[in-house]
Amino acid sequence: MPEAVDEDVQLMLAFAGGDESAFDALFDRWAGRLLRFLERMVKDSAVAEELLQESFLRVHRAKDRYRPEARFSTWLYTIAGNVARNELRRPFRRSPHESTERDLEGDAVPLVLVSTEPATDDVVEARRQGDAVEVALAQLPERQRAALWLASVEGLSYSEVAEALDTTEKSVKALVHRGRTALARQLVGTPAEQPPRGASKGGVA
């Protein structure tokens, strides 16, 4: 049973039993990770903050209906994924903070503020590589980005990612594979698609 090994499930069951401090503990344990996931889904920090609150509000409202049928993390990411998809499907999304850079899809890429503190070459290189990964990840399609993040960063199994994204395990495997391939191509500077031979250099891709 999940509740026997999952401390988060135990906290959620305690909250369902009336222990409000258990909910606070869950928020403290998961808010940071869930916020990073939401930021990569909607690509706007301010909106992600609002969606984080909405996600935990849904957790709070669901306490009487909660059943430990899966890992708490899977259940939580399912809620957050649904909240993010609802936001992305809105006819008129909240405008993100403007950035001077935009990715290949025309979406704003958040600017990274460089520290004024002196940095060693290693720190500069690590930051450069980290920024490159962030930009490349932001350029992936929504579902590839979500599947890759949940599987590679959060460590969910393909079946758990499938549950969180409301899709099949086979689809998740394909999404992760395509996401990793596209990410690798972008990071080594190889375009995902080459223009056909003979195409005009001034033509529209």
Given for the second form:
Amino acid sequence: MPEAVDEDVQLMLAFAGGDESAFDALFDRWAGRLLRFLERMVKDSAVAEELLQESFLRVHRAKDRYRPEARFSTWLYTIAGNVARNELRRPFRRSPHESTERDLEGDAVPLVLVSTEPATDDVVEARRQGDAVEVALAQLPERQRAALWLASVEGLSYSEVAEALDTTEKSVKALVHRGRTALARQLVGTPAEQPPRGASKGGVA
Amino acid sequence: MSTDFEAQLSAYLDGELSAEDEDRLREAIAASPGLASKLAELERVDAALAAVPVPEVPAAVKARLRASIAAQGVAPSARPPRRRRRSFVMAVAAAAAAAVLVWLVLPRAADDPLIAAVPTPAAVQPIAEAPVPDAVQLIAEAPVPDAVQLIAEAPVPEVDSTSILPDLLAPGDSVEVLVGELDAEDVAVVEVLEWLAVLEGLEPDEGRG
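In place of the form predicted on its own, output the structure of the form predicted in complex with its partner chain.
After this comes the whole thing, all chains and molecules, with the earlier chain placed first.
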């Protein structure tokens, strides 16, 4: 539910009124989360950083047109979603996982999506699950991935996700359901919902 | 039906069910261990997704953003053209060179071990000394009229522009004659002829014993 007073909306209105520091504050509040979303969408951290920059540039340009009709986050994810979609539709786009970062040998540095913090046993188990979910998430169709992420992680309502992805609530409901179910299957390692083709049934480690 | 309830689990987790549907689903979950375990699986997905850390945004991103914003008011700068205009003659000549070489080499490669050993032109005897009537004949008869015509249409100064190669080359001419006629710009054409000389010149002398 939208909060009665959306602090981000206040900042955006202040920015529209000429307060550049409000824009900086919005960037600092949202850049990390938006980058995390964009990384999941384009699967390349360097490209995601470019798209993050592009998204906030659009926010900056749109300040005169901004109307506080929705939560700021919905508006921001709509912009980022469009930016990501444009990138993914681009012909001759860099293939996923191909980073623009180069190591000393000139080879592309693979995107590291997992945490590099020191590991305790709990963290190891959490990371194992985290790695599995990242891999499974990356395999989801783009719209399922976006819808599930926005609903589950970013806490957007289905109507807000529908707005951000320019689709209907009904469609969002189906996308989120399919995406979440697919990930659950991957995490558990059980066969798909539909009748298995082979005779094998039960968990595959 | 349990299938209906199962389809509602995701919306239930997202708080998107009506109060009525939510109550009915809760009852169903309480009554069905299978449904409850499905719900637990979906909750595990949410927990795993929520554990994905928020990345640190490199300071450079904000700096670049600031720079882009600062540049916004300015009209798009006159960027330098992406590529320099290449000489049309050179481009055509290079294309012709490739065509002629491919035509010349391909049919022979199968049975001619020398092709693999062909060295660079520099390593070969000077062109002027090479008696290459066969090569010239090859050019005159070469089935590459389009390429030749293209060359003919290129703005080559002081060269008969109707049909350069056939006119310049008669059977028996040496490459030297042709080189003398060509403008210095036509290096690529000369290179083709050098290669022809190389390929033809090598054959009789350097066959394996």
